[in-house]
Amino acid sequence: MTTMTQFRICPTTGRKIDLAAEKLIKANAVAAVIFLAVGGLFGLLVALTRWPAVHLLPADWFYLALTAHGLDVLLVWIIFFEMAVLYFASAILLNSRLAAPKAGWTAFWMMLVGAIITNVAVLQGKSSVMFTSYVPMQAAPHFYLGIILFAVGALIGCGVFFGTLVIAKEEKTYEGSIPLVTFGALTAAIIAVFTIASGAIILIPTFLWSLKIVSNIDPLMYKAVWWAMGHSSQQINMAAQVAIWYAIPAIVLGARPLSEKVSRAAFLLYILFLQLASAHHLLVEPGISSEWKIFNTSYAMYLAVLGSLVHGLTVPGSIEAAQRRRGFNNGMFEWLRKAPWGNPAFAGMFLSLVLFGFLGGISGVVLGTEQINLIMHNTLYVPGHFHGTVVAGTTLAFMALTYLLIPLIFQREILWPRLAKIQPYLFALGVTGISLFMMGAGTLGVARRHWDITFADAPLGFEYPATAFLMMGLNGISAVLAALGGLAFIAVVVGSILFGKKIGATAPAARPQPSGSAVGEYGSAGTLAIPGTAVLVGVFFTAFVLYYFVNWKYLAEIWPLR
């Protein structure tokens, strides 16, 4: 079972997985998942109480539960998935020892009881203050007190990770460059210490004033530095999901990036670029000026873009080059027809990789745009959008990865596969429509943080259009669906964590892998024959500039030139 005392054999790949790492994946893993079941809870009662026809919450549960929502899935899921990406694409990938397991459990235990602090301070009802938390609204102290904890916890994993890779490069357990998945998971740390150093430098302040330590907080400081946390939060989600995007592949296919440089330079414009995306938050605002505003949501913010270009057309290029090389040559599309569409892991990533490019990237670069986000600022759209990029895109991918860790990592059978089988295709099409039902409400100009579009109870009357109202009974449907693949997804995990099937010494772990699909190996695929990509990345880019220009026409004529 083990080579040495801190490592095992994994039966399938070959490789040493060292077992202090092996455990703290399980346990962030775990973790994640947890927060992800209470997070999406919270968010289907909010979607419930948006659709009109049902308006299950008052208003004060509502704003209650929209801000823990935001809390659990857009920062504790997902930062707890990705603390296990790292030490995945560190101490796994690169056959190494995991540095400072200690520290590695201290930073565990601080995002779990920071995590929890917030929730209560939630809870008690004293902080529903949404995810923003803008001042002059003030939560709990405990509220920020947790978020801070849970910050610095994270910020230890990424110093751990980092060790991790000097210990892998001092001890040689790997030849050349770092794969490209774990130079992805790099990026996603790096921009993680940075959002992080946000993070302290404006929720540290705001903790002392909620305790009346510090007399104020100017909002519109505090608006641009928490966004370079907010927002930022959600590009470390972008690195970390791309990184995914290349690990399925390579692992259930043995596919190859088309140029590793080029995907790696692509990286480089997330570093150096992608943080600027934050801009889009503060356009509407009158004290920041309108040369930064164009410059960060222009010139910088498209060379971020131009960064998911081409991972856009590299991953599904890579898929195709393998597929062909596996003889699936016929035709323009046989290579995806025949893709392994049964494997949860590739669905999954599959479906991450659509839906963000088409949802959240093309609305990104809609509401990166300084005109156009003038009509879309504070209405649905948002959320419509983000629902586009973290829940399309980077929920589903962690998804698809775990239905890898479990045979990999947690050693058990996948329990109830026909069922892992249509989870990723339920919950793909329950948020496709949360995103575009919410995009379309808010275009025609629905509130972003309202708690009934009727407006009931106020003493002017407002009506949206008739179609405003359909838009958001449908996004009430699909989160319904979408609750059920989410549910879907955590009963495979947690059946097959406790009751799937043991893995043994002997057992294979996962599907046979085709030779060389291994992620550590290195090259490019070797080809550009890839016809099949080149048509869909045309459709991408048809869809892009179309939806792009209808929107300045919109744009055109609500705010004519007179």
Contents of the next structure:
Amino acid sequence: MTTMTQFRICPTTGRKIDLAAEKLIKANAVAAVIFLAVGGLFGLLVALTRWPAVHLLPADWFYLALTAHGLDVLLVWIIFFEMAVLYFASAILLNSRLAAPKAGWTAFWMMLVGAIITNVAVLQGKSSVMFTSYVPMQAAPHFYLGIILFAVGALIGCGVFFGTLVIAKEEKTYEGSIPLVTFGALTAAIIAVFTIASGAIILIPTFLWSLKIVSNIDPLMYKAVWWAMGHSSQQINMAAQVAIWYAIPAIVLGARPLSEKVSRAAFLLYILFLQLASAHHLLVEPGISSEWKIFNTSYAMYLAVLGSLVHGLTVPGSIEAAQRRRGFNNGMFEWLRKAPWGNPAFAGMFLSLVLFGFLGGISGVVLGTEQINLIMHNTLYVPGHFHGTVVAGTTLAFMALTYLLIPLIFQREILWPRLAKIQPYLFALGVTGISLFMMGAGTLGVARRHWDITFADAPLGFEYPATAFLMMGLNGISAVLAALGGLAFIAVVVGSILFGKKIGATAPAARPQPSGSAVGEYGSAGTLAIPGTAVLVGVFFTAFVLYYFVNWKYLAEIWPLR
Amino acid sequence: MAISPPLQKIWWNEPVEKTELIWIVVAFVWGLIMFFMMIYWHGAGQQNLSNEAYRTTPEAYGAKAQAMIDQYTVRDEAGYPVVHPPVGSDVYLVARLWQWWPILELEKDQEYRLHISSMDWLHGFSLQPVNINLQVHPGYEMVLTVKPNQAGQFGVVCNEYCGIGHHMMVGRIHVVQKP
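Instead of the form predicted alone shown above, give the structure for the form predicted together with its partner chain, please.
To see the whole picture, the full complex is given below, headed by that same chain.
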């Protein structure tokens, strides 16, 4: 109450920036990038082991590395970065002071300590239980304790975000409604609350079970509740990443949403229906009825998918509208050709949008279809799908935003701009390969989380087709490319933060100024037509429909069962 | 801009542009089609997972499986009993660290009631190269009616991580022509 809030004025944007918020954004972003590096390295080791010609790690280290990979990138990197996004979307975008910076620091330290404890538990070798830690397989107690600490920290961080929204409203730091990007971040934070609640409901009893205080955890119940956390946390990513899809074109091109109403309603669909989506992890479990599966996995008739499909049009649509306003109005696609492809923030964001839709999105809906899941469950198709969502989608979007945070928040120029320029393409190429080849191998039946698909040590053998081995090799090569892309990112970020030229008040960076004159009125009714986007969405939709029915055909070829 | 408050304070009353509106309708209808496709397949499709499952214990399930093995074992293969159960009967497959027990011999184009349960941790039933994948839990006995429509030797790969021997857990199912 008595501490004075200190602000600086951003020389580029003229925004008031709360120094406390800025420090927290920096800390969370740096922690995120460190865990991305660690988790990415484990991922590379996993991919090199699954490359049959290399087969790098012994079995125990492989399962250990796979557990650490999942935890560090799927949980720690992403949630730390999301904390940075929440503070940015609240304090910075609303020109407000941050509520309770001390609570923000408590959150940060709890998350950091929790993440370290769990990593130590995994590295000690007695907790190679995979990211999902399905019971009755048991990890060391501090494995669960670390995750619980991390989650509670994240919950406190969400509280700081909500508090900041309240303060900004009361102190009238903005007029009217919160910006769309903040609305997206709010969506992410709301989903985070019920996600973390689900996590507490399942992980606290599991922790007590590992201490022998609770005698039994039902494995099916564990799986159902765990996924209420495990899948919903991916929806936090989804909301945060879509918020970034709106933010980057706004910052780089001055893009406006086509329609505030439509985009916000699409976010609202996430809050209302995404939680149900976690049911698609239980499609081939015993003891769950088809009615329950169909209702829930159709995400209450695909209403959450509808939200994503809407963003899939409105995000590129707003880019097209902004580009046409800037004069790139020739033909169908001049706006796209003349987009700032050399800007890693824009390139990363657009690649994230396209790859998420085509790789992660379509495959996710197919995978989540009750009967089709029979031919995909727990095969490599599953990691193929979620590397399309979480890596090509979320991670690439977060990387793209980082290229804007470095000048805006860290006040440094990007070191090695040419490396930064190619980084999103290199990473996207690698991840595209990882996603496609794993899905390909999965379609051929190759199991996920498996050390040796030659079954050399097994009493009864089985031979996968040669194509499956080819896919695994190509997956390994793609993983090397993605790792190089990830390394380039980390080098640019760490190099820029430590050695980048400081941006002072006297050196405002050049930035395209959106000219509002081409269109007088904001809003859909006044927007220019977006024929290019309509064509792109048409291509996407055609691919979606074809791929969906092809998989029903595959399903029809397996043994009849009922 | 998306990073500033909406320009018009009453943003929820704006008309929605035609392209957006058409896409929302198309996407919604597509969602309905995908929803009804699953229901349609329950009537018209041949591949629907059964909803039949029972609570059990490893001891009770193991005893039922052993009774079947004792009665219908026809030969030995690599130390595993090969069981040829009667057509249409209840067939038990045991998942345990790190085996699918026993080897089953089924007849082509005949129906069997296949029971699957785990003795210890979670396992994944992955019939290859057919590519049918099921989750196997301890304490739950899943029952499904299968009709093998190809003859040959099939592998049962475990595709749920179950500890250090996971990659050695491979079972076998033979499908033979009707004698």
